[in-house]
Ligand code: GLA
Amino acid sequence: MDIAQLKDVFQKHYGAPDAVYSSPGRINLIGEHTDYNGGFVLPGAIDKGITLAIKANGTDKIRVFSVDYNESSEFGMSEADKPAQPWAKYIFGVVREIEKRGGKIKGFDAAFYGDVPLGAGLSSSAALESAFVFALDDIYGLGIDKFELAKIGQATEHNYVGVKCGIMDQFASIFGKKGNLIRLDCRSLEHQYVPFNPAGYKLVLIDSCVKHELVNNPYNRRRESCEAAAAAIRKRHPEVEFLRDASFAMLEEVKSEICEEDYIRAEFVIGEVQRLLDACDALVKDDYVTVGQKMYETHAGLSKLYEVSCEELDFLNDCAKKYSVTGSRIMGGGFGGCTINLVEESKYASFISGAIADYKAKFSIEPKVYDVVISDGARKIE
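Can you give just this one chain, in the form predicted on its own?
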């Protein structure tokens, strides 16, 4: 679908729209499981997202049509009016969170579609929240600063969807900048742009099309391991609030005081914090070979130390090595999903065809392929 077709859909349901907005999904180049350890992440907005047409309707009702679900939803704006459709709860939540902050919203009509692949770890939900919060701030002249727009999206997840997410996804969707990644400090929420201009390279995701059942809260267990290791170090080094503050030498001092599982989890996180900083230094120098090396190191750590990989993702990582891909790693929490790959354009075709054939022969599943380009964040299109 394109914007002209979206406007036709809106016209069919609600008349002519007043404006069109778009907000992107995101990738995270490096920096996994660092957020809850007070570390850094390195996301970027991508050229796939949510596009919406919108117009105030002069009532106290919100009417929205989802092109992708071919479904309409109508609801009021009080807390008791929460809609039944899961996708509409994101929009309702954004409205409620704006109003909690004193913003005055009136009824509106909207229609939207997305080209963020669902289930690929590209944060289609953050794109949806960011598109609506940006549009509503603009059409009602609310004057909300960009950081608060991102926090509204995060609060929507927490309070209306039931997902206790960090702020990275919404932050990248709002603050994205073409040709740049965002080094976000998850403790202070300070950020800086890091140039990403990989001339001669492509960024591509290979979707394993598997998601393994998670039992016994593996994410919570890993977080507990990190907190246990940080607490042991803090007894000797009171300045260590999170593992982000610790060194390998500090971890070694407490090796006999914590279990092996907690030790290797902390070993990964301390290494990952440094890898991200090293990757940022390399990006400033346009040294994509070093960036790729750090991506492979991250995958190895996520697989062997943090143990959040799976056979399919390790196979795709091995495929990347087989076809001389510059860098490859799991992207996201693990146990399925995608690998993110930095590949020279001259090797792209052989890598894609080879990885698809090899994976299909091994697992009888054809992986999906998504090329991504680092792009701008939430914006008004027309």
Given for the second form:
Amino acid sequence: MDIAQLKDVFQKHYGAPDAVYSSPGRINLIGEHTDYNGGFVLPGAIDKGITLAIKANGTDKIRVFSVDYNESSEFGMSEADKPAQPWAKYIFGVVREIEKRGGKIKGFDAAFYGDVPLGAGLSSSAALESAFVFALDDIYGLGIDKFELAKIGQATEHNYVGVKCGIMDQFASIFGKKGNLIRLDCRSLEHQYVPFNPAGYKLVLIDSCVKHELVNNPYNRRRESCEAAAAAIRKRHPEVEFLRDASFAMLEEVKSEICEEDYIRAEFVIGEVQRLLDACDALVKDDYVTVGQKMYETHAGLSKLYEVSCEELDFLNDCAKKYSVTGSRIMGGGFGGCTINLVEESKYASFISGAIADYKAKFSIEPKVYDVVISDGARKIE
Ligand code: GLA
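Coords for the form predicted in complex with ligand GLA, given the form predicted on its own:
Below is the whole assembly, all chains and molecules, this chain first.
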């Protein structure tokens, strides 16, 4: 599908569109499960996203066609008039969250397609939310600031999808910049663009093809563990708002007051906050060996302490070691999806062919490979 074809699809259903918008998925170099702990993350938007054609229709109804599901949905703007299709709740949520903030919008027609692989940990849902919130803000001239656009997508996840996610995915989708990662402080939302063109290296994702599914799953439970650990620490150290503010010594003090599970989750997060800062220092010095080492440490923590990996992703991580990849780790929420790999160009070909063959021999599925191209965030295309 391309933009001309999308416009044709729109034309068939609703007449000529007024405008076309696009918003990307994301990668994250390091800093996982730190966003809802007030910590730092280091994401970048990618060259895969959701593209939509849209036009106000002058009614109170929203009509949307999903090219990928080959399905239409029609719904209203009120809580009582929800869509039936699961994919449409992301759009409904965005509409409701805009309205809750006083944004005045009316009905519209839209058609969209995506090329972010679903369930691969590349934030296809954030891309969808961001594409719609960006488009609606623009066509209705709402003037919502970019931070709030990201927060509307996040609130959609919380209130209409049931995933108590942090801000990273929506922030990256809205604020992405070609060739740059974003070092984001998830408490203050202060952010810096970090140019990322590691000479002699490539970033590549290997998709385990194990579907990552965050709804009704242990993602929210991870967050609760972190909040429980932070609350216990806060009783002794009132300055600790989030785990981001805590040290290993503080965690040790409350060891007997929290359950083992909450303890090991917090142990991961406190380590991860520091690993990201160390990786950022190393990046400034073009020290990719250290960055890679931190990525491997993150994987070990996500697997052993945070317990969001799986056999397939641990296998891909071991493959990376076997083929001398500089850094590798599970990326995103976990429970499936991709590993992100920082690999020397000279080792790239042998790693890819070796990992594909080994994974296929072990699990009888061919993993997918995506080269990462760091790209721009949400935008109007025409
Ligand atoms: C998912 C969530 C993000 C973040 C990551 C883990 O992608 O949507 O907010 O918590 O998991 O880093």
